[in-house]
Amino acid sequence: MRINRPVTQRQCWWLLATAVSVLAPLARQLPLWLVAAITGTLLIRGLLTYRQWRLPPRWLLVPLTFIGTGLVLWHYRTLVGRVPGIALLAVLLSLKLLELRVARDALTVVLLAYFLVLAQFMFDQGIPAGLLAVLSVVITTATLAAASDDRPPPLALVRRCAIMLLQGIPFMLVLFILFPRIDGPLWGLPQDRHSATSGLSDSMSPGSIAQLAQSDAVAFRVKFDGPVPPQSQLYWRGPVMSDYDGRTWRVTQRNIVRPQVPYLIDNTARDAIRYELTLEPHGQRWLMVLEMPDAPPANAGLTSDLQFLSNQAVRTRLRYTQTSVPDTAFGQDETPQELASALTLPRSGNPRIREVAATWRVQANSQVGAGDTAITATPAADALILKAAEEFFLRQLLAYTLTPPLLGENAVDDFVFGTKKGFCEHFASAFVFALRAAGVPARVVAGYQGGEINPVDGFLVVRQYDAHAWTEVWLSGRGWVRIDPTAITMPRRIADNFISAVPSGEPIPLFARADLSWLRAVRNRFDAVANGWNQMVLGYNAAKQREFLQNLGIGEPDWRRMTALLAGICGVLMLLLTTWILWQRQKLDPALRIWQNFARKLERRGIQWQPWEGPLDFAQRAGEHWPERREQIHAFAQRYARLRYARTTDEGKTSALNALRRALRAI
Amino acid sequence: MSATPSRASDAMQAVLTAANSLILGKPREIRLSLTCLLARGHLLIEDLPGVGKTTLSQVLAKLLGLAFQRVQFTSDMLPADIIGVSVFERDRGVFRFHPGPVFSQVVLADEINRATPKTQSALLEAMEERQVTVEGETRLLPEPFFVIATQNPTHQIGTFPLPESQLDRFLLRLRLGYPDPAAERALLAGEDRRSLLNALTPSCQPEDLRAAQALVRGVHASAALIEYVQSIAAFTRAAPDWQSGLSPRAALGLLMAARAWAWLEGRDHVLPEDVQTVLPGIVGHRLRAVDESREVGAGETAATRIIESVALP
């Protein structure tokens, strides 16, 4: 291809096809008013391409980059990082469409388009944005072709492309497969104050779970090794928050105190539960893990309260096993600073539910024989305080609801004895509150409670609707006993699921409605696919490639042997290949190689054969060209053409290839 | 009298030579309907009126010794005007059969496109079958037998187009245009072309026709150069230009074409640049470009399209 050959108007159609399918999926990315702008300038070029308008002047150009770099770093207030960048990328790849004169300024285009498929993934490694990164390339790939030669029809140009793309898969499998893995990032990506992830958070106020109970992205997904334990074990603890200010639950502390677990676990016992958990990135810390956990995992730490806390945010998708045993006791000797902040409330508020609260603590005292006294805390009192408890709301009818009204200064007071309908927050707020009151250490854990089954892959399947939240109360010599108040209310939620327990008729996210058993089908299908994809592609990090390779018996590979063995094995495919070609090769004509070779003597002269044109046709053209040699030339176009196209024997074949090879030194 | 070869070769090389005495200026436009004759195919001239269409179909019959009928085709005329009809005729009580201009071996059909459709099928029928039937009877038309249609351009008023089906059955199509000054000053200060046309005696005998036409069947097209034909009709297929590609027949119309074009040019073997110089005639009426009114991918261009996207295999 030459560099400084005009761009015609078929390749800027296919430029401009190129620039939409690998800016297209980047628009989500783009603040409003830079997608309209690259849009219009689009459009334009369009118009310039269509109408065979002029290209605009240098002098307008130039202005033009500067401006739209300074919009971006207005924009953003920096031109480092993931999005900014991008934008940067797009902005410069769509001006320079205004500036197509050349094959050089095409051949900028495409790389340009390469590196900005590839940037795709830094927002989204699922099966669609795969598969729409394999549209691009091939679009991409075709445009590179059209930049060389633009006459095959665009659909032969891209079906020569997408062969060539295959013909590339076994290269793409094995640097895949051995390239050497680093633990972690590949570079340090700066963290984006604009993305966003959905998601339990630190805090918790009325309707705040309610809400992520309208969502059905997946939390996390987890492989049981032996049977699913029942719905009503599978208590996924997350933030565990202490701290009420009458309105939102905060969790206290996020320093990681603890590296081993404060209690005794036996983890041979018949009921330990082991799993492997892939836990959706969700921008917090926390590490979702069925109750009660083992040992946390490597780079993951515990806190005084029992969260699981990774060293760094969650933003990749990230993988762990655990074991867990059911109903383990922990925190019998629970120190005395904990326990203050499980009983601290704001000084006022909610009269009502603390005088109902009152009144427990004085029954209760009076029963164990401890006097009247409302203040002091006797802790065998404190079983008999939560049983009132329990009795009493049970006796409030409360019921639940993914709409809860809205509560007034006095949430509590409102919901108990007002409006009596509230999703789990509800409860569980009035619950510790009511606790707290009666002077019971009490705190608000969050998390998700369920999931469910996807018969494809046997993978359980936690979704944001099946985030949830109950009470931990501390009950001296049993430690902290979990209590769940939804449950007592509408023990279905727990059984079953939340969908069962919310009253017809209430807006549920569209997957989770049992009525649409086909759409769960396919739901489910999709699922496991996009897991799959998940455990066998995007999660194929350094373990999982040593585990490989082992199985395939290359030992414990540092990065030299793989390194080697990858340089290997491609050239392996390389030679496969060339001699593939070179067979292909050899089944030509001899007649059509002599005179290749003579096309490529011509070409050295400047002389370039048309691989559409007939030899006669290109000796008459290529005399005028070069009159000392035209006799010769003629002479050989002669010989060949009736060699290839006359009728020949074989005899006579031999001694004519040879009498077309000296005509061809003649030249 | 036998035919030799090079006889039928020196008698169709008399034909070219005479012919370009006549006409002026179209040496590429005569040896092109020549072609056409000698792979037996049938020829469409489309152009204005005036530009010597007539006189070229004249002029071909009466070098090659062929008997020569022309019809005029108006919108009023019927299919019996053209293949004949049986009249009773009462002396001797039977029907007696009238043959029809088209019993003839060269058929100038005048603005074919003045005529129904249903008239124009009459024709095109013969044309394809080399035979009529009449009243159950079927009789062969004479040996030769070349139609040479001339069409107005289709744009004109009070035309009815030939659909692309009867198209295919032109071998080739022409198109005369105004000759050049050199041509048209020699045209105005020459002789009447009337009188030398009477004048013209056959350069050849219908022995060496037949000849000639069975030599050009013989020329050799080697494994290349069919794939290389096949190729462009693959690639007008598969083309986004036109609506549709071309035919198995316009494709061995294609070959046969390129065949006499390279008899002609004195070889007995076909080139790429026989096909790349006969494929203007065989795709101008055969393809039909998907934006008919840009007229990107007609006639010439689209020829010009084929060629260079179509490598030589």
Contents of the next structure:
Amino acid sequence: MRINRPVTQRQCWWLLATAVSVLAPLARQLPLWLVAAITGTLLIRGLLTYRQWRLPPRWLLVPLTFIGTGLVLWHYRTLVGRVPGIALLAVLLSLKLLELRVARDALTVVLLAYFLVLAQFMFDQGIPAGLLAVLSVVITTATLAAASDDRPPPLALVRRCAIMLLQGIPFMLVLFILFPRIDGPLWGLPQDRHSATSGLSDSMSPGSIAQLAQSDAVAFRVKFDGPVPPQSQLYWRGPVMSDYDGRTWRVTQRNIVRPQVPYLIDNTARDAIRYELTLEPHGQRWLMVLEMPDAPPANAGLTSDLQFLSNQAVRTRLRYTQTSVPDTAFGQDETPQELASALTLPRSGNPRIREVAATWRVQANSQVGAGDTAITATPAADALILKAAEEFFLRQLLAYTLTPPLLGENAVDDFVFGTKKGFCEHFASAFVFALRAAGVPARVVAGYQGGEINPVDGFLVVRQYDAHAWTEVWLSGRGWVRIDPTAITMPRRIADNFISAVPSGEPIPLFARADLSWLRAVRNRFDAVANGWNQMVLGYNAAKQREFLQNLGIGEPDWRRMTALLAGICGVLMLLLTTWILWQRQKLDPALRIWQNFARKLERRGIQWQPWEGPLDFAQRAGEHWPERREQIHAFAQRYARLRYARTTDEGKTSALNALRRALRAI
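Alternate state requested, the form predicted alone (shown: the form predicted together with its partner chain):
Just the single chain follows, nothing else.
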């Protein structure tokens, strides 16, 4: 390719198609104004190409470049990061098309397009994204071929480049399997402030989890070693919230205090549940675990209130194994500081529930003989208060709803005595407030409850609409005990799922609707395919690679052995591919095989054919050396030349090949 050769009109269309194919999948990551600006730039370049008008002068493109860079910097407040960096590259690519004059500019556009194809995987690594990336690579490679020679038809160029890429699949597989895996993303860039993830937050206010329940996005998937536990045991523990300001519950900031759980767990128990959990990125540090869990996974620890935390925010898909034993007691020797934190309430607010809670304490103390005037904590009295709270909430006839009404300043009183409609966070918040007001330590636990088995692959799929909040109550001698206030009023929410507890007529996620079972079946199939891709391809990490190599007999591979193995396998693949290409080439040209037989026949007579020698010239020279067969040699060469270089139909070519074989036998 001569880099100073002018770009033709057809090559401009190829480059525009490449720009569209690599920028379109990235459009949803960019602000609307930038997408509109880039689209306008591409349309202008298309109009210039169609009308064959003169391109803008270079002196105009320089300020446009500075303006585009400045707008990206103004919007993101930085040029560092995935989204700001890709936004800047998209601006530069669109502006580069406005100065597309020579082949060197075309090569720059193609190389930039290849990088933007890679950038697509920084946001989405699913199967649809992979298929779009393959399409972009084929178009970009065809553009690179057209930059050298744009005379072939577009479909012929695309087909040729697709075949070239297919030939590279064996090398891709070898590199994928054997190339050293890197834990974490390949792009070691600071996280973008504008990137968002879906999932639980470190705070909970009325309506927050109800909003999350409108999403059917996957939170995590679970594969159990044995039978799936009953729905009532599927409490997936996440953030624990003790701080309350009168409206919002928040996670108490604590450092990781121990690498082991503060209780004894029998992994060999009959009710032990072993599972592998694949957690989707949610931007927080929590690791979801089934109550009650064993030791934390690698690169994780736990807090004193039993939050499993990763060493860093979970921004990529994370897979870990865990063992849980239900009904394991913990926290019997809880510290006074922790219990004091679980009793803290604002000084004022919600007077009605405070008054009810005070009567619970007085009645409980009188029953156990602890005095009926002071709020005195005794184990027996606390158990009686807990029972009184459960009976009270049951009598209130509270309704479970995905559309809870707004609450006033006294949120708990408004919910319990006013609207009587709420989601799980309303039940948990009111229950903990009432117990604390009665002098019983309690806190809110957020996480997920339940899940749905995908019948296609057997994985339990837990989605965002399975988000749930419940309470933990501390009782002397028993430690922290899980109490689910939602189950008191709406037990179907725990025994079945949240859809069965939602009143009819309320908006629920489309795929969760019971009357669209066929749609859920389609989703299950697609979800199983996506999960297989995640487990086998995206989940092929360093540990999986090490396990695979050990199965091959490579104990602890180092870079020298891996380099030699990669070079050897790639060399063998190259040899096989070359042999296949040569064989296919001869297979597709039977006339050439007949000519080679003719050349070998004359070689036995001492007449050597030279590869640079044309068929008629060689026949002339061969006839001089073998005059007895001069006419037959000339007749064969003429038939071969017509068959080889003249245009014939398929039927005519078949008869010509048969005639050529007869001419060879006559020599």
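Residue numbers count along the first chain shown, from 1. It should be emphasised that the depicted structure is a prediction, and the values quoted were computed from it without experimental measurement. We call the rigid core the largest set of C-alpha positions that still match within 1.5 Å between the two forms.
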Taking the rigid core as reference, does the Cα of Thr39 move 2 Å or more between the two forms?
no
Can we say the CA of Leu643 moves by at least 2 Å between the two forms when the core is superposed?
yes
Would Arg605 count as moving between the two forms, using a Cα shift of 2 angstroms or more after superposing the core as the test?
yes
